[in-house]
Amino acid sequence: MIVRFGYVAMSTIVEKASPSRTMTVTSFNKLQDREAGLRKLERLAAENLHNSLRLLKHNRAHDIVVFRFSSKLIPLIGHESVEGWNPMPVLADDFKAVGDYVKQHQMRVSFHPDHFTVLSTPRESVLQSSIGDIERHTAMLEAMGLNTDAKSNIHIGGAYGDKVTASKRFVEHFALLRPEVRARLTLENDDKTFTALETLEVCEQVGVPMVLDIHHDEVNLSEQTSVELWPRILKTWEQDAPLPPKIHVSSPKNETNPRSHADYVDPVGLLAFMRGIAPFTPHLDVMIEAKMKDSALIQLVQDLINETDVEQIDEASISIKT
């Protein structure tokens, strides 16, 4: 099995390359000249996209082809204070430059809208806000000129006291999304509410790939193990072949705070999972959600290649013998 590793949004190695520079709502609302404020937001967004491109170039230098963009590329977008503002035409060339680099070097990129994006909500205002956020992430990927291999990953959302009803509501609300939006979505199990099995069942209903988070699975257990569920999870990716299935990995910060992410990844649990699925999984992409970002990725690869059944392919990928 060939495994490629990626990381999330920020680099701990590249200095002064934040892709999430912003302005607070309070600061924006204090400005007397709203148009000047909007122009400043556009300049910040252009800088964020420039830094995203810098990170992609850094990734290429270290053989990293799996990467998640920051969802804060465009400051304050979607907030009521900037209602009616459309920065996309101004940023068109910046988005295209990022997308061209991704395509040129055959990278796999994604977004992960934040936890306020919940399609299981019973509140119409929250639903419309969630749909708007998913639409904006889709628009950014389209502005990059990327095909539907570039995904936005979301959670099902809250249970609101009745998990079965919330799941049904998610399915109903998912159907409201445009086909172009649905084609770019994946679903991930969360650490408190919807288990891997429950998320998988919703994925099978709506026909989207499932991103298994093995840390979440450890703190929010399913009736079956992640390895036992994997053949069904693998099937959800068939419609997107040859795109490899993707998982998320992180380690608990400590025993008293098991849901938070540690700086680095303990390879033991991940390796056990990968060994369990390797005989019937040719390719796997692993998104590292550790606090030390790309440093954690490099360290994890070094830890793994000490194992006798693991061979290093390059700085960010390995093969596991079966």
Given for the second form:
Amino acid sequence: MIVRFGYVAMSTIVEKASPSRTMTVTSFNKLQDREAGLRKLERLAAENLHNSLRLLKHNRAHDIVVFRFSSKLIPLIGHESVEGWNPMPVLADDFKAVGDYVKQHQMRVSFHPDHFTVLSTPRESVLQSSIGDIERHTAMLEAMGLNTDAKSNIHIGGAYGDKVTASKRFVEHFALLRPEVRARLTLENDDKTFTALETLEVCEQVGVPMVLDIHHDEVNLSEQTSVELWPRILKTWEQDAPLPPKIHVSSPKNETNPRSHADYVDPVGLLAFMRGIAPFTPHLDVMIEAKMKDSALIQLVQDLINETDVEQIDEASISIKT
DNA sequence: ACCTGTCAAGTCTGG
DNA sequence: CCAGACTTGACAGGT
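Other form of same protein, the form predicted in complex with the DNA, not the form predicted on its own:
Full complex below, order starting with the chain above.
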């Protein structure tokens, strides 16, 4: 099994390269000249895109081809204070430059709209802002000129006291999305509410790939283990072949905060999972969610190649012998 | 240069 | 009905 590793949004190695510079709503609203404020937001967005491209170049130097963009590339977008503002035309060249680099080096990129995007909600206003958020993430991937291999990953959402009803509502609301938007979504099990099995069942119903988070799975257990579920999870990726299935990995910060992310990734649990699925999984992409970002990625690969059944391919990928 | 309180959004719990 | 926790990088305002 060939395994490629990626990390999220920002680097702990490259300095002064934040992809999520912003402005508070309070300071935006304090400005007497709204248009000047919008131009400032556009400059911040361009800077965030420029820094994202710098990170991709850094990734290339370290053989890292899997990467998640920050969901805060365009500051304040979606907030009522900037209603009517469309920065996409002025940012078109910057988005295209990022997308061109991704395509040139055959990278796999994604977004992860944050937890305010909740399709299981019973509230119409929350649904509308969630759909708007997903639409904007789709628009950014389209502005990069990327095909539907570039996806946004979301969670099912809240349970509202009744998970079965909530997941049914998710399925109904999912059907409201445009087909082009649906084709760019993946669903991930969360750490509190929807387990891997429950998420998988929704994935099968709506026909989207499932991103398995093995840390979430450990703190929010399914009736079956992640390795037992894996054949079904693999099936959800078949429609996107040859795009490899993707998982998330992180380690608990400590015993009192088992759900929080630690600085680095403990290789033990990940190794056990990978060995379990390697015999029937040719390719796997692993997104590392650790505080130390790309440093944690490099450290994890170093830790893994000490194992006798692991071979290093390059700085950010390995193969596991079966 | 460095420190600290605050910050758009949603959900859940507890009062 | 409302406040606080959750969680996290970055701002804003201060020294």
